[in-house]
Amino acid sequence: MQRIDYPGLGMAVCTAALPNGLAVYVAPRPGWRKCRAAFVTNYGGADRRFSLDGEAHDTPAGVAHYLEHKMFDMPYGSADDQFSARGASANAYTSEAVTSYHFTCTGRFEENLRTLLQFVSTPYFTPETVAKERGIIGQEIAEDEDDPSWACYLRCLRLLYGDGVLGSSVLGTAASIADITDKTLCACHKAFYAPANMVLCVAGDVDPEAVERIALEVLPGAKAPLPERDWGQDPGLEPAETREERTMDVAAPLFCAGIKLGSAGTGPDGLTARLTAELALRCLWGRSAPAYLDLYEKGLLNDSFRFEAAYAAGVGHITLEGESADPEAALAALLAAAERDMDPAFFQRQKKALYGGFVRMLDDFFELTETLAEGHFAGFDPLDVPAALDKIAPADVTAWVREHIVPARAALAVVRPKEDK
């Protein structure tokens, strides 16, 4: 394995590219009792249409998440039982961009790692078990649809992307998951769970050479072909629709506003773009930003307000969510903050705060392993943050804000309380 030292961070990362195409990253942390491993595939809710070996596939919405549920099934039972028997905690999640399987343990790491690699690389589906899972996932979908905050968020995505692959829930709908069969899951596993489309990230007091050895022993040795993804037409920078409102059982109006960012960017420039975006959002709408403090004082925002930049299917977008007595006025004021001049001193404080959050992340093994995976798939080293941050100036953030934070790219979904009967 190749060792990359980060003297300024007081740590190192060992990397390897296996013959089957799997990328391995190990962050040794001597003296730490806790270990974590994440086996991540570059496959998420947005990857519904693809071609493999000349055959085109158009899969239902929600298939990536459905597959995540079924991967824990093995011929001997549930892989989760093996983790529990060793005192390990295992779980998984699916986003628009990736599916991650992971465990955390304080002992028997190598046994747990073998189990992780075995169950994720072993497709074991039957028509009966796939049909049984449909009811469980259908209940999860129904619960999300009844959650006002989640419903508002999903409507915002629909406004931004319409019928595109990013315009629907990662879970799919009751109608879409009805079309998922064991053959669907097998086809998607073959396409996206090939080691060359995956990354293994580990953090803790572990032997990097042992991690590589176990991966070589457990996983297929041959390098399989990768699928060609089809995300549809370029969604452009204008939302499909700009406004939607509904009523639900809420005590105060909720809103979710979205702003399209366009291309997500890859490589070192992609890291710089993501950091510039995060700095810009902190400077515009962070808890100490003038715009937030002003709206908080006026009662148009409260401490439920949050924002995030997300990237999938080659593009990015911003979401701003929270409660507001007047969502339209709140969004107008948040967008108007983009027209203000950047305070250099405030910018430097936000830059230091972002750097401090990055340093804290290094001791959070969940965040560290998932960040390593994100950087791998986007083609940059996520631990290059200090050097990349150092190059970002106030003028860069101002230029980014002027380009991206414009009303023409924004959409607003609102959930209002039902009228009293």
The other form holds:
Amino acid sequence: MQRIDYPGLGMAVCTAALPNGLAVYVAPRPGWRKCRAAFVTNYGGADRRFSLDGEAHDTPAGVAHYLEHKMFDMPYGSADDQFSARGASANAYTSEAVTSYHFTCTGRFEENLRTLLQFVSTPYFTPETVAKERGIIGQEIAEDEDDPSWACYLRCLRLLYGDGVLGSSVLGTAASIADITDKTLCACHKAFYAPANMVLCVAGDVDPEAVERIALEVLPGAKAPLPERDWGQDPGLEPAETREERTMDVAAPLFCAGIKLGSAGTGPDGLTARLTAELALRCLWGRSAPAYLDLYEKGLLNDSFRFEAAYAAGVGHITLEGESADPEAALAALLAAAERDMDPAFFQRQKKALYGGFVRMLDDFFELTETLAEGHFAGFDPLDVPAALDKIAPADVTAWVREHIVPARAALAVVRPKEDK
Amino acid sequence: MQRTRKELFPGVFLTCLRTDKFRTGLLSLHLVTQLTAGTASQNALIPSVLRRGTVSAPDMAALAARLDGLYGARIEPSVRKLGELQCVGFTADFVEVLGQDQLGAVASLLGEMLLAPNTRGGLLLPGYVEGEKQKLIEDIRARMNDRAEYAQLRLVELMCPGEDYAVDALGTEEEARSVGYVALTRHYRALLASAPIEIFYCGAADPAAVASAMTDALAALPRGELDGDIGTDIRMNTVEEAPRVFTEELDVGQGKLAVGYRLGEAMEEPDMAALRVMDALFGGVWPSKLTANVRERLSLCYYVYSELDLMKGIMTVSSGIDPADYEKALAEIGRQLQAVKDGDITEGEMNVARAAVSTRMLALTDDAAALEKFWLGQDLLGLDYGPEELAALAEDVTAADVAKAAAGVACDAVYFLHGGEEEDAED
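Right, the form predicted on its own is done; let's see the coordinates for the form predicted together with its partner chain.
After this comes the whole thing, all chains and molecules, with the earlier chain placed first.
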């Protein structure tokens, strides 16, 4: 394994590329009780159309997530039972871009790692077990639909992307998951769960060589061909639609605004682009930003306000979510912040604060392992933040803001209380 | 990890966990007071108002600039309910690897927030109080947005009438609305003088240095007669013989079921390890009797779990179900509790529950924020054993101990939040 030291961060990462194409990252953390391993496939809710070995597949919304639920089934029962018998807790999640299987334990790490690698690489589905899961996922979908913030977020994505692959929930709908069978799941597993499409990230007081050895032992040795993805036509930089309102049982109006970003690119430039965006958003709308403080004092935003940039299916977008008596006015003021000039001292403080947040992330094993995976799929070293951040100048951030934060790229979904209507 | 505890001023205790493991330090300070209707909203409002500005950093922009300059250190208002105690104050975290004295700067700013807010004529600024009051009202009203948590909140309110436990940590909208800046200033000063204070630090600094930084930061703390009459009343039996059932309607598709239990005789001399393993086995972890049966075997829900409040002696179960399955789910939850009481427990289930509690406790030692919550609870209960000891105790719990811990558990109330009869489809 190759060891990369980060003296400024007081840590190292050991990495290897296995012959079957799997990438392995281990962040050894001496003295920590807890270990976390994440086995992540570059396959998420957006990867619905693909071809493999010349055969084209068009799968319904929600397949990646459905597959995630069913992966835990093994001929011996549920993989969950193996983890829990050892006191470990395993779980998984599906995003637009990836599906991540992970466990946390405080002992018997190597056995748990074997179980993780085995169950994620073993498709074991029967028509009965696949059908049975529909009730559980149906309740998960129902739960999401009742959650006003989530419902608002999904409507915002719909405004941004319309019928595109990013325009609907990762969970799919009751109708879209109705026809999912064991065969659908098998085809998707074969296409996207090959080691060459995956990454294994570990943090904890573990032996990196042992992680590599176990991965070599458990996973198939051959390098399987990768599928070709089809995300449909380029969604462009303008939202499909710009406004939507609905009513729900909520106390005050909730909003989710979206802004399309286009691609952030890959490789070291991809890291710089993501960091520039993060710093820019912090300068525009962070807890110290004049626009936020102004809206806070006017009572148009409260501390439920949050924003983030997300990247999937070759594009990116920002979401801004919160509660506001007047979402239109709040969004207008937030967008107008893009026209303000940046105070250099303020800019430097935001850089410092962003760096502090990055250092904080290193002690959070969930964030750390997921960040390593994200960096791997995007082709950059996500721990190279200090150096990359250092190179970003105020002019870079200003230019980024002027290019991206424009009203023509924005959409706004609002959930209003019922009596408002 | 070395733990020390020291009284800095009368009723002001500092708990320190020294460790080199983390890259960030954590510092918190809580005023501890009785959670009662009539004062809960006032108490909850205090840290947010104090967080608006201090003598040397008079508004949020100045405070934000100060914190950003400390590598994005955070000092956030904290309002918690622990049993029938309300803890209000601040939690701070800050980068420690950079070899700078962040601790001193953060401790000093935290002390200033607590003791030297931006005032006029000795009174908290009316604008700050009004602004934060509106936000508190928004927060209270927004409780309904998280349907599952709202069902829990309503369950507790309805289950415990006449007990302080029924009061939410934020109080009520009516109470929040009635707060004025003059009365709030008076309340704040009285609280400063009378409330016991718990300070917690976890990080690389020497406990003596932390004690010194906090002693300096709190030098101006007024101390009067301390409020010694605070605590949690544990009700052993149910309010009525049969569980009370409450249903409410909200425009939701999925029904939210919340079931409340009194732990009963197990609270007389609580065996904390056995109670935690009992909860884990019943529904507190994955997998448990509840997940194996309500979710996996009957496919009735996506989530179902149980939770303990060991200060109050209450257990709750929470689940999201199709309203049509209400009877079925409730019956199954009851059946699984009965199985625990009957000792109908496999060795496999025991292993899972013991290991889960033990892992949870050990993993806590890697998480400064979780350690802070854990030790605040222990300190308030007067217990001085740590997560490692609890993990070891959990390993020795037997099925008989679990059945014994569950023996007196009695269902006191059932709350169901649902969408009502067939919704009219106009939207």
